[in-house]
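Here you get one chain, nothing else, as structure tokens; it is the form predicted on its own.
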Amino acid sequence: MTRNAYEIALMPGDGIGPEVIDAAVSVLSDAAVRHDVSLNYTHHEAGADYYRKTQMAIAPETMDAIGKADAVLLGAMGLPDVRYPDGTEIAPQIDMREHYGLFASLRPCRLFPGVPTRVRAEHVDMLVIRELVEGLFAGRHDKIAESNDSCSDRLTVSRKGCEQLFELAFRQAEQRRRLHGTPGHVTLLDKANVLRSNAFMRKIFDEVAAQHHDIATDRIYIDAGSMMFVTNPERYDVVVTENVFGDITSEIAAGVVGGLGVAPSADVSETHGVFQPSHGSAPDIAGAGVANPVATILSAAMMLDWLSEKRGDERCSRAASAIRAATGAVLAGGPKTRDIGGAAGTREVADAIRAALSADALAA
């Protein structure tokens, strides 16, 4: 039976995002070849480099665009010397979010073999779950009078928007569970003894929790949450929290398996998915061919998760795996970039990783 091409939207973004953009898709063209997955890509400018060129961080007709592709792999977006009249960074990943309600962040940290690691910690395998568009970024766009006096942002809790981050990470508990064996687990941290919002943010997660008897839980402060994520990484499967408290914590994840370099995410709605890896534009090696591929080429591998979830395609979860497994053999026998303790190139590791794909398909 003929299927349809996927359409990708690819926004290579700023800085070392293009670099790391033609890397993920060398290696996500050659796994959707040997899997039978075929794959339509077009292009979209939008960031800081954009922005510099038109005023614009995003275009309108660039935001539909993207709104009707399959899915979309991103880059990196933003310079630090390219700002708002108001001092804020270009980031229109963030009007994306707001724009196509990506409600969540996914950020999964593994700490491959080969990859070193600060802490002492073998198996770390979780999930942090980052809320998007509520808590601490919901008055992102509240007029508010100048002062030289004081500032204030606001912090928003609904009941709608928890109900669907809490539902997802259940889903997502026993999607890890039934796929990989993590043991099917929800953390929920939050400041619930001194915020109002974060403690009726618990009640709901009480009551979701309530549904989903096969699934056990923790309720942990975030001051003491973060502590554990140096001390006993390993307690965590799946981790959700509040927009900036998951903003903070799943960097604090990410340095515990080896850095932003190798950490993917996901921001997704019920309906659309934006893939990007956690690190940002890195200007200052932008340009040398020496930025890690890694985060983005596991980012592509979520992409094909997520749709072969959406669609009910096995050949995308396949070919996902399969960039996984390369991936890993990769960064346990090497070349690896200089964050992981390596000397390679970016182009190095995407061609061993096509290597690794190669050698897996000729074994099979």
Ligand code: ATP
The other form holds:
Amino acid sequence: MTRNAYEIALMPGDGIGPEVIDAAVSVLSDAAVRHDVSLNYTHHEAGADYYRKTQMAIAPETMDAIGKADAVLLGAMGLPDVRYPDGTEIAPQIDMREHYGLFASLRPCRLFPGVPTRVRAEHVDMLVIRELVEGLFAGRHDKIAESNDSCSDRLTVSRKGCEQLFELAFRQAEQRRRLHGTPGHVTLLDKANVLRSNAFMRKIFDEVAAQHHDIATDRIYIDAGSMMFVTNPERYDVVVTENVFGDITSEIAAGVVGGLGVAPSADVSETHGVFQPSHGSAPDIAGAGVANPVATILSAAMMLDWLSEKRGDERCSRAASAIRAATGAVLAGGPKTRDIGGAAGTREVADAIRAALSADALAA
Ligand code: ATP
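Could you present the same protein in the form predicted in complex with the ligand, rather than the form predicted on its own shown above?
Time for the whole complex; same chain goes first.
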């Protein structure tokens, strides 16, 4: 059956962004061809470098155009030395979340054989879900009186925001159990013993949990729960939490499974998805050709899975599985980049994954 091509908006961004996007697109394109998925790419500029040239983090027409694409694949945005007058970094990816209501960031952290970890753990396979537009980011645009004595940020959560977040968490737990044999468990991390907003979140979590009897649950305070990422990461399947708590714990989880170079993510609403590595622009290694492309390659696989679910297109999920299997084979046998104990460059790793894809196809 002939189907139209999916429109993929590419946003390479800053620092190592263009390098990891090039690598991921080479793998994505091979997997798409092998599984009869047609992809059209459009390229869009935004980020700190773009701001330096234009005084805009993202142009309004770019914001419109990416919303018309079927999905967005983003490298990294922001540079420490390019800032707004108020001292904050250029972060159009945050503007995109607000503009398109991307209310959750899905951050799978799985320990692949062959990837070194400093934590004693056999089997780590969790999905950290970070709320993305409320919580401690809710007051980002609040007007505040200038003062040299105090400053505050606002933590707000809404019933609607919590309900859609927790529904998604339970659906993810069900889907992971069905597709990957995970236990079907959701943990809420909060500070409900002190923060009223978090006690409210917990109440809504319990309401949503009552609609999903077949999924087991835990509610753990964020402080103890953070420690458990290190002492007992196997206990987690799906973890869901407030915006800033999720920002921090998802990086702890990434550290447990080998670091930011292997941690993919997807910022999603019911209708839009922006897929990007969990890492930033890594200016310390930009241009050196040594960035680990695995996080972006796994983000591209998440994008195919998302397209598969949204469009009912099995070919996309087959292409996603092939990318994950080929990436797993290369992580196990090398070549690997130096952040995970190897000595290879970005291109060499991407080419090895492409070779593993074709070896897999020949074996099938
Ligand atoms: P942001 O706040 O934008 O997420 P950050 O300040 O957390 O960014 P990163 O840019 O993610 O910082 O970099 C943190 C460290 O991890 C740096 O030392 C960087 O070189 C390293 N790093 C990040 N991504 C990769 C990668 N893909 N491959 C190898 N090393 C990486």
